[in-house]
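Single chain ahead, written as structure tokens, the form predicted alone.
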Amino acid sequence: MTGAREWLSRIRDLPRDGPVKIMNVCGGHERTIALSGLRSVLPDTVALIAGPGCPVCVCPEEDVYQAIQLALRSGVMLVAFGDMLRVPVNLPKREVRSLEQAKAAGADVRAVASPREAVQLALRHPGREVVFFAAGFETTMAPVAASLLEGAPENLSVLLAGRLTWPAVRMLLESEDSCLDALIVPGHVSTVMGLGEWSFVVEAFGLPAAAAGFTPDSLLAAIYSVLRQRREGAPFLDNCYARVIRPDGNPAARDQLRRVFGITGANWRGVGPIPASGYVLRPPFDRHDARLRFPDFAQAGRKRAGDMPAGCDCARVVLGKIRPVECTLYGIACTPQSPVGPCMVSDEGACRIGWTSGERPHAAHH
């Protein structure tokens, strides 16, 4: 098996013909890249750009606000993945701005690690309405679908904020200012949905693409692949995580997603509406839709596309336009202990990953 040192040597031996911008979409990939210091050892002509790979970061502000209001005003037990509890919304500081603050104010807010935990809580509290705030990409939505197919209790409803990854990438590639040269295909998503879902990168845009796993050697293999493809002028969709990713993914998980969810246009925080990028519950599973069960807590007026707190550059970080340290709030007003924007909250957020890996604000920011 070729190790990281050998792949790095092969990358360095490739002839260089100017800068190459490679986007890595997956938050897990960004974490490996940052914590292993890959950017510091690659040739300076190779730029690795973090893309919209954090579901917590792109979860719409109006959905977080609705979850907070449900927790505070409806008397439900509100459960969510741990990262979602700290995501702030745009409200004055004197008001409750996160689910964590709602819990401190007396609301019944609980963190769960899986959809199964949400089901178990509903079964243990049959006299309570339990709302599961489910944000995530395809890998998270598959177990949500499985839980509903297994027969969720009637007192459980889902506030769904699920997103498909590929439409956001396609939108970026279609944008007039796109200057990306290649794509590292997300590993977890491809495990579920299949490598073939990313064929459009090559077929429609003529860009090199490669799927990678979550170790430095797998990522370096994918980087080498796309650099060599570009050098040879022969782009294709390579699989550098073949022991896990299949062309058609996980057929059982894909079937569960198809049976439980339809696809609709959806809002992405910091990005705006993207067609055919959101999951919605199909009948008969829509009887578990929290938006239908608690319609009074939705506020359409909060749907402000691209809305981030004042001075926060999370939108441009999500879109790969800037690195986290280029945001003037990074590490000064915005830290993991006191996040201003969502990218500093999640373990898959580029700002949080940058901070954890030791990136600190430039002196010019002070």
Contents of the next structure:
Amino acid sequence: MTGAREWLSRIRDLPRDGPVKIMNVCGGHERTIALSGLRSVLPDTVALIAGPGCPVCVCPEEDVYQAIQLALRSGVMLVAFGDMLRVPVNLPKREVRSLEQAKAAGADVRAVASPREAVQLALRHPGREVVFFAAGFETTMAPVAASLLEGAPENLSVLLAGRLTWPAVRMLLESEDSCLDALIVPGHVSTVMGLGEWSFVVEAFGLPAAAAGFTPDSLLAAIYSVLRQRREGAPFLDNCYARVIRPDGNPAARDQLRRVFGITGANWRGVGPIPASGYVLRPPFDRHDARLRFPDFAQAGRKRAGDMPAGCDCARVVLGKIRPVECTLYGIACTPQSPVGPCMVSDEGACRIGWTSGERPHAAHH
Amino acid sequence: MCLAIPMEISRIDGYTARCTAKGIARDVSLFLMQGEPLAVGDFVMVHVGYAIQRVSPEDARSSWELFDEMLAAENGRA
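Same protein, different form: I have the form predicted alone, so give me the form predicted in complex with the partner chain.
First the chain shown before, then all remaining chains and molecules of the complex.
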């Protein structure tokens, strides 16, 4: 197996062709890139951009608001992945602005690490309405589908905020100001869905693409691959995580996703609506749809694009338009202890990852 | 949330497997692995409590080493 050092020297040996922007769309990739310091060892001409790889960051503000209101006013037990609890909504400071604050105000809010725990909580509390606030990409939505297919009790409903990753990438590449040169294809999304759904990057946009795993050597192999594809003018969809990503992904998981969910247009926080990028429960699983079960708590009026907190630049961070340190709040008004926007809350948010890997604000901001 | 971790299967009971990684044991669902025969001693990639794919023992070990390094990096800087 070729090690990280070898890939790095191959990258350095490639002739330089001017600046190259390579986007990743996975919080796990960004973590490895940031924590192993890949940006500092690559040639200056190679820019690694963190794109929309954080499902918590793009979860619509109106959905977080609805979850908070459900927990506060309906007496439901609200369960969510731990990352969701501190995500703030746009309300004045005196109001309840996050699930964590709702919990402090007496609401029954619980963090879970798996959809199975949501099912188990519903089974243990048969007299309670349990709402599972489920944000996530394909890798998380397949387990959500499985948990419903395995048999969920009637007192469990799901407030679905799942998203498909590839439509957001397609939208970015279609945007007029896109200046991306290559894509690192997300490793575990592809483990579930297969590699084929990323072929549009090559076929429709003529850009190099390579799927990567989560070790530095796998990411460097993918970076080398796209640089070389670009150099040779022959882009293709490479698989640098072939031991785990099979061409057809995980067929059982894909089948379960299809049986439980339809695909619908969906709003992305900070980005706006993207066609065919969200999930909706199909019959008969729609009896577990929290939006149908609690229609009074749907807040369609809150829906609007670009709805990050005031002064927060998460929208441009999510789209890879700026690095976290370029936001004037980063590390000053916005820190992991006191986050303003979702990108500093989630372990997969580019700001949180940047902070954790030691990136500090430029002195000019002080 | 999206971070998947390789684990070794130590017991299987229906769709539930007892899995271990570096001394930590968890119950993991094999519901998404239907059609992929799995046995005690096999390694799977686990995401939010569900096995999503089989992995080799070598890949599992290199991922564990990486997690150790990243945790050390985080603890040193955070």
